[in-house]
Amino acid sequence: MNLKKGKKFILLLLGALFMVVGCSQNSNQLVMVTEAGFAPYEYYENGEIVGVDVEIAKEIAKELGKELVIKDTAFDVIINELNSGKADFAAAGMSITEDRKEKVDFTIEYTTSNQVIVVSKDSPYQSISDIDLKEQRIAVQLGSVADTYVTKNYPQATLNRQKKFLVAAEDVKNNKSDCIIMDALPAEQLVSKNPELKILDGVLFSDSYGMAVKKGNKELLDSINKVLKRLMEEGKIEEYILQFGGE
């Protein structure tokens, strides 16, 4: 064997090692990625992320007799998260479309999502029949269904896209947003933490929510499955969106 084969040898060794090790050290972990500002499905309390989407992956993680790790990321990279293998699975109250699901394999769906529109307390409007929505300034979350809703059906409007709904809310007191567009759960949370908030009456769409794996990952991907199957058989999922959304 000549020097110059040596060394490819002795790199190529070392590389099956790291892998090995590396991967023997997180055997025992499960990491789901989200953006933990999205409650009841999950969001910061006493320093803890917490809600509907981390109960359901706590079930996961004891199916598969495996450590839970959550990872909190901008909600606009989590596909990409999944796509590099910085974590296995994504619970992020992620609506399933069919751009995503070109990236990703989703599971089955196990909510159901109704779109809302959140506008200023001292709006005029009383109902989502009231406002022309291609001459507002709206605010979504980057990356959402709400984000994609607008662009295609409202491309007048102008559109403020933000990593957090709690940067949208502020938008739309401080006078630089009109409304935001969001899931219902959560924006009944937002407006009871901001009085200075309302939900217009009426739903503008409904979407589904899954969670979501990397392509070709159906081991994992037929786990979730089973254990959402069971859970909402059971009816745990409507307890855990009772218990966290505070109705």
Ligand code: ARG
Given for the second form:
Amino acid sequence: MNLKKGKKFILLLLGALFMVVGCSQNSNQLVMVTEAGFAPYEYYENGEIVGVDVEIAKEIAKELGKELVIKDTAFDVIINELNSGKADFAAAGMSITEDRKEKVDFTIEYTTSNQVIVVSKDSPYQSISDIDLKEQRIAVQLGSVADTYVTKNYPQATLNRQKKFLVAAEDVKNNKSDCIIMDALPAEQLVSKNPELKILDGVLFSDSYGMAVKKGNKELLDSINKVLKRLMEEGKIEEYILQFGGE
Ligand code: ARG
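Switch from the form predicted on its own, shown above, to the form predicted together with the named molecule and output its structure.
First the chain shown before, then all remaining chains and molecules of the complex.
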């Protein structure tokens, strides 16, 4: 093979490869994207991703007669995964916000959440009102509502954006951050695994979770909403939260 032909061959091969990768999402599969470091909603147990969102997703897959595939990524790329067609829907304890609504379509809300502050057990603070956030080194999950909240309201604070809450917890334990701002149930689970940490009394702000699809994917959105409505009516979501140790 001469050089030119060789090049052409490689290009063809690459093209074929891209097509295979691009189309690997076979139509019998329903791909959920998440960040699986967020117990009780999604986390690893014996090498498998489990949790409240996973139980709901299983019901959605059942409704559609599809095989559920779960993709674990960084939280801040989830919206991109949807918009690039790499995943069908996001189930990630994702708070419904105006900013996100511009990029994806949200389902109905299926649960509410409070944002709380996690500090070292040795901290003299007891309550949120004791703490002046603008003077803190604050750890958040990159791309989370806590990230946006601190960026907007406390530009003077030092913000330590982490991809994983486990790393944020280590930051507080090692005195690299003073606190973590995060969702209440995941905070409780984090603290139960890390006795060096505690949660301050009080709530910083509240929001609601929704699942998300690529903008305009009404068909899937309607199916997910139908399942969410049924599960809420049956009290299943609370049941899943209890099952995965949420409360
Ligand atoms: N509720 C927060 C938000 O939407 C945090 C969600 C984090 N979820 C996760 N699976 N890591 O920004």
